[in-house]
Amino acid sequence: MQTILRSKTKTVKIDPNGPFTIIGEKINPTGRKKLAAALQEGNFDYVRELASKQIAGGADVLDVNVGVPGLDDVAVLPQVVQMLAEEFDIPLCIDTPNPKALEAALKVAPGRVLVNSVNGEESSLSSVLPLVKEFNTAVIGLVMDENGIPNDPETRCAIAEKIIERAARLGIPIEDIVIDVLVLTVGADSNAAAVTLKTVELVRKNFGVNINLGASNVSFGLPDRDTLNMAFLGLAIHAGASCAITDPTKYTAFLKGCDLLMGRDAYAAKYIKYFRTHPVEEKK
């Protein structure tokens, strides 16, 4: 099952049987004071820099979030989306909890974008899914609802089913839904990653949809986060995950290796191509 995204001329296929899709996470001001300040000033130069570095690092898609307290996201989000679409030829993932900002951004976004996100709450389903249908986008569905994030895989899977069914009522095909099984930190709950991995398996088995992860959440508050993030990504890919919102400047090489070892890179062509353009520095 393929989820198709497009920019002006490029097509990205999120496919559980194909190469892992990397959604660049850095255009998001949460925890990034420099980006938050730049957005508040209306200076998009730093956004351009982040976009350029992530694309050079191997991003297939760019997540775009302008969620700064007090910022008029209805005005700023479409400005950032339009700028990125004009200057970079890469599909976008429009990331906002505000339906009005989402609609404003979708009106100026070329190609076919990924909406981040809808969840199992009635208010979210009723406000986001009609926009997904109207603008013919794909959408990430978060497995949470009015009761929060469930602690068991079965309830998370049930919320995924609810999102898929509600989308189907509007005529949104199942291949346009990417389920985010939600990643919580193992620093607070040592079983958190195991619950997420089991949810990946259940959602993949029951619905066959593409599965997304916010991978870096798993290591929050712990030492050597990169090691934990890579270990988790490898396990998640084996369980059935097909894309992640993560840092392409750090993890693309690892993910190319996963593609090769999973038999998704014939003759190591993509792995070798990546390292021809991103040579490994020799250790002294």
Given for the second form:
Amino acid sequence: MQTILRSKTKTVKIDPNGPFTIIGEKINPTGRKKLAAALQEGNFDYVRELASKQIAGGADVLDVNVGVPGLDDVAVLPQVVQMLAEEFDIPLCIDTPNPKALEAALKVAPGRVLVNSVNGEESSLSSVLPLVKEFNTAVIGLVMDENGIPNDPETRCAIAEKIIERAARLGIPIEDIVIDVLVLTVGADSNAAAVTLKTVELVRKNFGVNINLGASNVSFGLPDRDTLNMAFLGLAIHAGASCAITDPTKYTAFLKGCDLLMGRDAYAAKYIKYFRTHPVEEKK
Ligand code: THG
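Taking the form predicted alone as the starting point, write out the structure of the form predicted together with (6S)-5,6,7,8-tetrahydrofolate.
What follows is the whole complex; the chain from before opens it.
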């Protein structure tokens, strides 16, 4: 089951059996004062820099989130999307909880975007899914609803099913739904990642859909976040995840390694090509 995304000239296929799709997380001002300030001033130079660094690092798709308290996202989100679409040829993942800002951004986005996100709440289903249909996009479905994020894989899976069914009623095909099984930090609950990994297996087995993770969430508040993020990504890929919102400037090499080890990189061609363009510094 492939989820097709497009920029002006490029196509990205998210595929459970293909190479892992890397969605760059860094255009997101949460916890980043410099980006928040730049967005508030309407200066997009730093956004440009974050986009080009992530693309150079190996991003397949860029997540775009302008969530700063007090910022007029209905105005700013489409401006940032338009700038990115003009200057970079890479599909976008539009990350906003505000359907008005989403609609404004979809009006200016070329190609086929990934909407981030809808969830199992009635208000979300009824405001986001019609936009997904109207603008012919794909969409990330979060396994949470009015009652928050369930603690068990079965209830998370039931929310995934609800999102898939409600989308189908509007004529949105299942391959355009990417289920995000949601990861919370193991700093607060040491069982959190295990529940998410079980949910990956269950959603994959029951529906066969593509599965996404906001992988860097797993390590909030803990030392050496890179170690935890990479360990989690490796386990999630083996469990059936096909894409992640994560940091391509740090994890692309690791993820190319996972593709090769999963049998998704014939003759190690992509792994070798990656290191040809991103040489490892000489070890002293
Ligand atoms: N699922 C979906 N979308 C999402 C998330 C998800 N969007 C937002 C978030 N979660 C994924 N994006 C990030 C972006 C940055 C960080 C974590 C997740 C992060 N930032 C550093 C911090 O806050 O400590 C700061 C910046 C840095 O040092 O680079 O960790 O789960 N569908």
